[in-house]
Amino acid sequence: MTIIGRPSVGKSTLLNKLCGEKVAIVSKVPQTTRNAIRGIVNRDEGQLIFVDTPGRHSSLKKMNKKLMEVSERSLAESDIVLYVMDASRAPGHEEEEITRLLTPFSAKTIIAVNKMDVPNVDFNRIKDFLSLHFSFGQTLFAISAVTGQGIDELVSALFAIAGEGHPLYGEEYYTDQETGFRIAEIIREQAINRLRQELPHSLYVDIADMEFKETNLWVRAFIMVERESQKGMVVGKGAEVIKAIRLGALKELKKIFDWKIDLDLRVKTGKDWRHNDRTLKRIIER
């Protein structure tokens, strides 16, 4: 199933919580989330399989135009489209274009109002907002990713309407993502959560090579940037920036696989990466 929503309203953070495992990176930046991230949920009722999708964003750019790409094949491919929303923020012209994409689909659609953990929010507006725009039934539920609330009534609601059928993975699963991927993931992570202004979005992560060495994993790695000028910000005056992504980026790893790994970071300019459509291919498509 697909979990489609505008950006920052906590997909990401919903799909770790409800595999119980990191397997997207979370950070404040808007549209952290660049690829199709599938997470899978083992229970006694079966197996569940989520494809965390960008956030919907109006924007005419050539990359976010890539990433309502993804969004939309993974919308056409899936049983089920898990529509999350965010209780603290008025729904707006993005949550609008959202219940027009969704129309079509709105008798396979479950609504997660997320973020009812935060003071003063206003579920009613949300109620409101969906009773002039979408037909959602009884499938709207109130949940905070970061409490768990309503999570354990959202997984069984999902089970209640999930088709049958032979499990794709094993109980062992939470995602299928490959050790590169994962790896790039979490560099990138460590990095936007560390740089400010546009530099978030003017990044991201390549893996150069990878070689097993005994019981360590050694990776070279590159930041890669759009501009020389940026090379600067993303290492720091002394390495410190560069080695806080490095240190920060091992910590998370070690949480995750269980070989020690080597990390070899460096930055890298990749001029005007964002309008390269190889490189955005490349990147978004894997």
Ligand SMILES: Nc1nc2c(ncn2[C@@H]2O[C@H](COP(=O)(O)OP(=O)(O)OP(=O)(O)O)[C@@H](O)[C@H]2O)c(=O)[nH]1
Given for the second form:
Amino acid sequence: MTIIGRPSVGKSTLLNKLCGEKVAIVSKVPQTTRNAIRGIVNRDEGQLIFVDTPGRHSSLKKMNKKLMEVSERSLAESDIVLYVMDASRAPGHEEEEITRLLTPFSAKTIIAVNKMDVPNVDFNRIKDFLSLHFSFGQTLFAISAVTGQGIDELVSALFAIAGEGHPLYGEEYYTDQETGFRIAEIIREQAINRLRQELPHSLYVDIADMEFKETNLWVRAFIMVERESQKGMVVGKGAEVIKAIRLGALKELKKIFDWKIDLDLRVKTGKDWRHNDRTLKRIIER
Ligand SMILES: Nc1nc2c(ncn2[C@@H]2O[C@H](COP(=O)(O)OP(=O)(O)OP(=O)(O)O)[C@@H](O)[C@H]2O)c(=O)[nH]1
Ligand SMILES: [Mg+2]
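Given the form predicted on its own above, I would also like to look at the protein as it appears in the form predicted together with the named molecule.
Expanding to the full complex; the earlier chain stays at the top.
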């Protein structure tokens, strides 16, 4: 099933909570997720497969259009849609566009209103919006992907409507992402969380080389920026920023993988990569 919603509503945080593992990266910066990211939930009732998608945002920029295609493709392939909304923000123009997009799928859509842990959230504001713009029937869940409030009820409801089927993955799987992609994403998350302004949107991570050397996994990765002038900001004074990104990434990777990882991390310019069709295709469609 597809997890869909506008940027920063907590889709990736929810996916991680559902799977009990860090499957997708999370940040305060909107449009963190750039790919369809699969998370697998195994319970006594069976298996559910979730696909996290890039936040729906209205912009005609080349990269945004590619990101929007990712969620539309996933939507078309899904039996169930999990529409995530943010209780702490008023629904606006973007939310109206999402309800329009989801109208043909309304019979198979479940709505989760996230961030219910934020003080003074206005749940009724969301209800009123939905009754105006969407036929949502009984399927509205108040949750917090951070505290876990309402998650069990949501999962039970999802199992109930998913019906019986054969598990696609072995029980030990919680995602199907390749190692190189996960490493690149963790590095990107650490970079996003340490950089400001436009920089988080201006970068991607390229794994140039990856090789097992006895018990260690040796990785050479590049943080790719759009312009030569951005390199200095990623490196920082006395290389402080890139060192912090590297150490932060190693700490996170240690939680995910059993092997020791040697990470050679550098910064490189991929001039105007956000306007390059081939690069966009490679990093978004994969
Ligand atoms: N208080 C609170 N914050 C949350 C909750 N869920 C997510 N957040 C925060 O909201 C921000 C965005 O979370 P993400 O999970 O990256 O949001 P997303 O919808 O995947 O965003 P995109 O990938 O950009 O579309 C992060 O700072 C999260 O910590 C929640 O239930 N409560
Ligand atoms: Mg996300």
